[in-house]
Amino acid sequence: MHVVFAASECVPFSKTGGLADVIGALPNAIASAGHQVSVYLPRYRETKLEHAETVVRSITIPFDDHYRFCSVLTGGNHSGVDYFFVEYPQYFDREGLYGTPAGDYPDNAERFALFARAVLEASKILGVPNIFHCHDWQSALVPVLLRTQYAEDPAFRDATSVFTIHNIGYQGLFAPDTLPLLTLPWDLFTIAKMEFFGQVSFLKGALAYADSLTTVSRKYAQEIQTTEFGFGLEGVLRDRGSSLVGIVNGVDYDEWSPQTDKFIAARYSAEDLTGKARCKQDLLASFGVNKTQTSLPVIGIVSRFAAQKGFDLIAQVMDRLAREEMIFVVLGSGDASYEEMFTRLSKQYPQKIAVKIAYDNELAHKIEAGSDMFLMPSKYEPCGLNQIYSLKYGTVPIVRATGGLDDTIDSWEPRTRKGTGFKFSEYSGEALLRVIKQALLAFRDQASWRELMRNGMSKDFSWNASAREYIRVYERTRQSRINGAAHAMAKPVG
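Where the form is predicted together with adenosine-5'-diphosphate, what structure does this chain have on its own?
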């Protein structure tokens, strides 16, 4: 099978969050299973390419009263995967991927419509796949175009699409006149297609037109069919429920393992944990934490700052958390309100919370290795990767029981010595406080704590199992296309 991935970020070329980690690893796992895989990405300012070569010089992209012309570069073949980059500096040679701290770029609809059309046009030259595997709203127009404006194109007769929802909170919502601007027909502006409370929703278009839908954990697949988590799209998802599958993300242990991590002060493993103490000292030194505090349990946080992540709960109970024997080490950036909140808390409680407002991959690795616990109190979390990384680093996750956090972490049971972390359900500061106290109490018994650490370290979330599930989805998608075509041919004409 030939699979084309279309996505807006991918490690090591571009990253704002977990989507980049997934696109950096899943294609390799699919290729290792013997399939032909290509990945299409926008070429941003931060995308560093060695020996990039132009493979398609000019693709014509129509807009309402003008054309734009983009090109496609190859980034070479890495571990069996071909990388292609859509080059259009006017749209992508910018400081951010989607916007600046002040907000989204106002022309995001044009930027990602150009990307989607370029992927389809380039694939006609570089190879039309059996499956277009698209991710989140930025590549959501690919399935829409495939079944509308490109429906009659013989090049795509056998092509199908799989769309993965990484986060339904980001939908690509734009004003209605975006449709004519992008030369899309007005008949897409209906409640069954792309219309969403008076706006055009790219994501909804993919939910309507993709042949199969997936999301990044089983629990999230159920949650998004409810009003609480569906962001208004729960009805559409219930209608397509039989085409929706939850497949938990894997992680790339070549990047995230304490046995090989190149960023941390000392390497360690489940058999020999001694290096972890050095990592802790090194971490606290990077945050300038007073030497007298190095014996305290450290709770790490690495995150995009967004309402989804649940950090308002910390602020609610920080006065009481400050009485506990522990210290928070926080790395994050994003919404200005959360950056301000954490900066304020670190000034108010300098002995209890050390904060760095930044995006810093090396420090993220140091936090995974040097912390004793890792906190993710998310309001919702489609999958979440840091809790899975934490397991491998013997850094015990404390999570809210939602989405992938609930699927990947089992509560520690002191009696049976089973479990990998601590979970709370109710979205409240009180519940957060209770679970942190519970973890701190468990930490005092270091012998059983080490068992808890080792339970997590022995878990295997490598991509193989999830890649096999994706391949099954691809096969089913192709099969129903073939059956559908056979059905159409069998129908009497006239």
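Same protein, different state: after the form predicted together with adenosine-5'-diphosphate, show the form predicted alone.
No partners, no molecules, just the chain.
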């Protein structure tokens, strides 16, 4: 089977968030399973290519005002995956991927429409896949074009599409006159297709036209079909519910494992946990906390400071938490109000709450290894990665039961010695306070706590497991096409 990934970012070439990590890892896992895999990306200013060669010299992309001509470069084959880059400097040779600190680029619709058409046209030359696997709104026009303007193109007779929602809050919304500018027909501007409260939604177009839909956890697949989490698209997703599958993201254990981590003070494993105590000492030293405090439980946080991440709940109860026998170590940045809150608390409780307002990858590793617990009280979390890293490091997660946090963490049951962490459901400061106190009480029984740690460390959230689920989606999508059912499944619904 040949799978083409179309996405807007991918490590090590370009990155703004977790999408880049997924596209940097999942194609490799699919290729390792024996499939042919290609990845298409824009060539941004930050994209560094060694020995790049032009493989498609000129692709004509129609726009209402005039044609644009782009090319495609090869980035070589890495771990069995072929990388291709759409080059059009007027659109992609810019400082940021999607915008500036002042906001999104005003021509993002044109930029990513050109990218989508270039992927389809280049694939005619470089190889039409069985599956176009597209990610988030920036590549959402690929499935739309496949079933509209390219529907009668014999080159794509057997091609199907899978679309993955990484965060439904980002929808690619543009003014209605975007459609004629991109030479897309006005009949797409209906409630059953791409119209969204008077705007054009690239994401909604993919939800209507892709053959299969996935998102990044089973719980999030359920949540986005509700008013609370659907961002206005819950009706479309309910109508497509039989085609929507939640698959938890994998993690890279080559980078995130206490047995191999190059950033931590001592390496350790589930069989030999002695190195974790040294990591705890090193972490406290890194934050300037008195080493004599190592007997106290340490709760780590590595996050963007935002209400979505549950920091409004932390603000409600942090003064009371500071009276507990524990230490907080916090790394992150974001909303000024939360930065100021943590700065104030660290001055008020210098040996209880230690804070660094920054992004620091090495320190993030030290927090995962040196903390006893890791806190993620998110309001919503499509998948989440830090709780999965924490499991591998024997750092017990405390999470809100939402999205991927709910899927990946099992509540600890002291009587049965089963479970991997602590969860709360009600989105309130009081519920957060209760679950943290529950974890602190459990920490006093160190024998059972070590068993809890080992439960988490034994879990496997590698990309190979996720890849197997994606391959099953690909196979079902292809079979539906073969059986003649894909047309009915992809028919736009309201």
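Just so we're on the same page, rigid core means the largest C-alpha set that superposes within 1.5 Å between forms. Numbering follows the first chain given and starts at 1. All values derive from a computational prediction rather than experimental measurement.
Comparing the chain between these two forms, the hinge between its two rigid parts falls at Asn464, out of the candidates Arg267, Thr190, Thr100, Asn464. A two-part rigid-body description fits the chain between these two forms; in it the smaller part is rotated by 13 degrees against the larger.
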